[in-house]
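To begin, one chain is listed below as structure tokens, in the form predicted alone.
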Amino acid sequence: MCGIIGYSGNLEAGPVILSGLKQLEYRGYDSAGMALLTESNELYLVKKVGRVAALEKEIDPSILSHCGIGHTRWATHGGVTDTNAHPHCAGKVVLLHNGIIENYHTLQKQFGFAQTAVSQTDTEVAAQLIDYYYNRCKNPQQAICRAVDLLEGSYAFCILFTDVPGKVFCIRSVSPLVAASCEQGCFVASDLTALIAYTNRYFVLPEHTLLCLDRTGMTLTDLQGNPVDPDYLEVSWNIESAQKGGYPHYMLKEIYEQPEAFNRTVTPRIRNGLPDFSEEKIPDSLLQSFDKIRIVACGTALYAGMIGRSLLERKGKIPVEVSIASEFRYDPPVIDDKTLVLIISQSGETIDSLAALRLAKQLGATVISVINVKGSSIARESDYVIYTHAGPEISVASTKAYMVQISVLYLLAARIFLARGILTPEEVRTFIGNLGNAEKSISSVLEQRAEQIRHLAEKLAHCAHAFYIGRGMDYAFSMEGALKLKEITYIHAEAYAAGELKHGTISLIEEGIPVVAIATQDSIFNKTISNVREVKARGAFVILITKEGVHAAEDFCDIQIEIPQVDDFFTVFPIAVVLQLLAYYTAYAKGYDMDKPRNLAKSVTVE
């Protein structure tokens, strides 16, 4: 869950590394570090607790170098200290790492590394192990290969050898690395945001291959030294897409990018008014053949999956189960070759989701992944991939990725309904028409409700707790809303099915506590309002979200937020925006950096 970058080329390495770290900081911001091999082949190393800006103040701008590596950390092993920051040195080896070495303690005992260790990290053990073999074979490639053969866990390494000038060595297992070369030099990084300023052509480093960067180019081999031809990809967005564009925070920018992201994802997949996945080569025969669906995801993607389940089960009568990816392997899943597994991940590198994918395939299931990043590990290992086209999402709290994930699930559900004869073509066209209109409802909330929500958020900023309630699909929306508030405002927030309040939860309601009540499902509206009255009678400060035209009496509502009148199945799109803005403006009122919430990072690549 860290960000790493390596460079060798014609440019000054220090500014290249520093710029890359700034782009990668959303992957971790406990500490940062940089190692450069100077023109006189001396090692220049600087590490600092805090964000990349703190590291920048420590860097000597007079250092001349054309080769270096950099790291921004999300701490796993060892506390947040300058010593535990990366890169780590052992003898002639300088190494930085994204991932977790699970057997580091065993290796430390086996090789006696504890006597010379200066940090508390698993990463230093990897550096010590490579140096151990380098002292014996004097060959960087052989030393790396012999060392990684003993490592258990996940890793993406960038490695310098202080007596091998101008070269950066890279290898990975599970944890992501992408590489590129252009006139300015050769680059490797955790993801494309660090490279896009130089080129839009890149490749994903294959697992268990060894990449070497130098000023003249790149070489890629397998662990036996045989050349490997990488599969190059091209990214469609540019560096401006990864900048704030005048917004105070990436999160707000990405909230406002949702209509465009929705359109990019949905429009190309509609032909003659019907959903079309011919470009993804997903056959109707597959959509006709399964007995059940298993959706697997983490965090916000999991809540997108719950929306998908509600649609598939309620409208299609298709049995669907949603699983937390981190629990999938440990609660043995009942799946087989008649199960369609949907893996949802923004990055395509979420390690728990990747492990779940591999188990699902072992058990015979067909896997379709919903991913935002081309060439990612999950995308490469899935049977079919549906890309979401959200563009880069930099803020840790997911917004537009969630929106387009739901959009894809709606498109896929519609195609399933059509392929299985659950809906007629005309009924599907009506459904797709409603989906197409969702872009307008998203824009409507952004244009008409943002200021109201901003003023409301100033009241929430002083609260320690909040509750979100709803029934049916409204309950599914509530879970994502509560997560957003928790992760960027640090307010304790919980989502509850409104009908469950009387079974214990209502004891938590006290005078002035905020309750966000979502009541947009026409068939159960009155039942939800009954639950809203219950919390209001006990002193709750009720924020009621309804469709336009619903009169909310003062006896059960303090503030009403209206969304456009849309079909019940499509209220998720405007509601998502309301809940995102509510969390954003609350964090803003509290003075927090919602792009980089404490203890969190964007892509979870460690278990």
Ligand code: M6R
Contents of the next structure:
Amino acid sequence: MCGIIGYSGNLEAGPVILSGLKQLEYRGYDSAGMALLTESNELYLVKKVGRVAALEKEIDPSILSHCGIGHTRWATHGGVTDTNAHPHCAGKVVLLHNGIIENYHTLQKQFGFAQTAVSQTDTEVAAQLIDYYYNRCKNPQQAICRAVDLLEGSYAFCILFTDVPGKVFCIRSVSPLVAASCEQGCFVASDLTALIAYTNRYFVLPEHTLLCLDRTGMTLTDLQGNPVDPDYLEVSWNIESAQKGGYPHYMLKEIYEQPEAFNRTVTPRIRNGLPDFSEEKIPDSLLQSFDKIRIVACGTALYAGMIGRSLLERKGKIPVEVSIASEFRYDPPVIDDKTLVLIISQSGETIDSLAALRLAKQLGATVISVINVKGSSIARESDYVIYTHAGPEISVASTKAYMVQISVLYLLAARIFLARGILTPEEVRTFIGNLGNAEKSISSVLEQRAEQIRHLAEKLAHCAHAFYIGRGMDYAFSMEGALKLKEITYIHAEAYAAGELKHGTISLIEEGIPVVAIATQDSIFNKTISNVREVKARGAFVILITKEGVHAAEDFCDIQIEIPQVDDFFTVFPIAVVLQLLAYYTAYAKGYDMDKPRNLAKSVTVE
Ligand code: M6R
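Output the structure of the form predicted together with the named molecule; the preceding block shows the form predicted alone.
Below, the chain from earlier opens the complete complex, with every other chain and molecule after it.
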């Protein structure tokens, strides 16, 4: 939520910040703003409701500056207005923020800031507080340290002082910030996508340290002023990976990147045909010793977790519970040092998943996280991290991250089966062989089904409601399919366990209502088909997804989409692509911006 960037260096700061904001826009896109300290040491401030493109139109290109900050907002406190857009000013302080200051109201009252506040945001109080201390101590670092000491909540701040030329000060608690320094100058941003055009070497700003960017370099200190050595990280991807590469939308590009992302994630973790987590230093003794598994995640990552549960329980008879991260803390979890907790997150910054991780560790559980963004908060705080190698996922709708999360869960499950003697090495090799083949089934849907799905989507685009039904694993796929459709097409979509429909929801089925019925599990195929007949008999427009070679009679389906003949455990891979394409092309037919759906942001860093 919210993307922030700060720069000090030899380049013109305005264009640097603007292009960084374009890369960060997927994090929030209600409004955007920028502040520059000009060559003549004046403040140039511009903020505007709407996308970064709207801000760009407002910027005066004649302003010369080498130091500035920029923000793209996802509103939490205060409506979407120019005034509430960041940066916020108080006296000599110009500040932008990602996070939530939970005690802003108390501070406002305590310091009497309400009278001078111009916005309705929680952020302004932080600017006021820093200015309050700056007026007393005249030292930027001290003023920031004294102010943040009083703040509760989460924050990543970039701060300018109008009488301190050329410097950007940064500090964070919970909310992410990464920093880099290279020939062109010093940069700080919410994530690496804004910096990758300049360097692939960066560090994650440690919490409660103070970073100062200057034209000539940067300094990192603890809150007492002692120097801190940053831990540098490197990524192998480049600026092209974070651009559209000829595709009309990031989402489509990311859908088509799945075979590659799958290979990058799976292949290096197979040795002698067996899953191998020696790189991640995950000992077999850990995989042998737990009593149960608890998977915790949000949104698409949660639905990936549900697939993992099916595999672990059905094939391994291992008890697994899946929890929505935002509920986990408030429904006190029964876990202890015999519980293995798996946190799944693309961004590694989702606040509810991070809080769940911290609670799980407090309760004595060992945590393995499955994360895409290197060095993210969840990755850093987990006992073990398995990185997925999806590359940057820019579209708000998660696609390739889901695919690789599932593939990691499959590898991990297979290693658990091996370590616990649930499967013999030969059986595990066969399983891993099937997993390796999943890439072909993903590619085959991309090559052979996209056109059919595009035509179908044109029909779906006219509907107000849709249902996704399935049993067992097909039900878990349905949930992800419905989420994908609703988040980018704004069609009300619900996933239902096929057999549960007749306990209430079937009353909503009427002439022409689309029902996406997923029937890829051989053992329950006929049961699902009975439920399909029930909705068809009530007038539903049935889109049936089956394995190849299943003859679907017209009396129970209107359109059939076939996926390759693979073992039941592996249908998730081609099915995911079908459901993603269906959502993508429906949003396309409706003319929506599926990369930046309304009200959403890529990474949810507020509760
Ligand atoms: O970064 P995370 O994987 O923790 O994010 C979790 C969800 O916010 C995310 O999957 C969300 O549901 C996507 N928009 C779904 O497409």
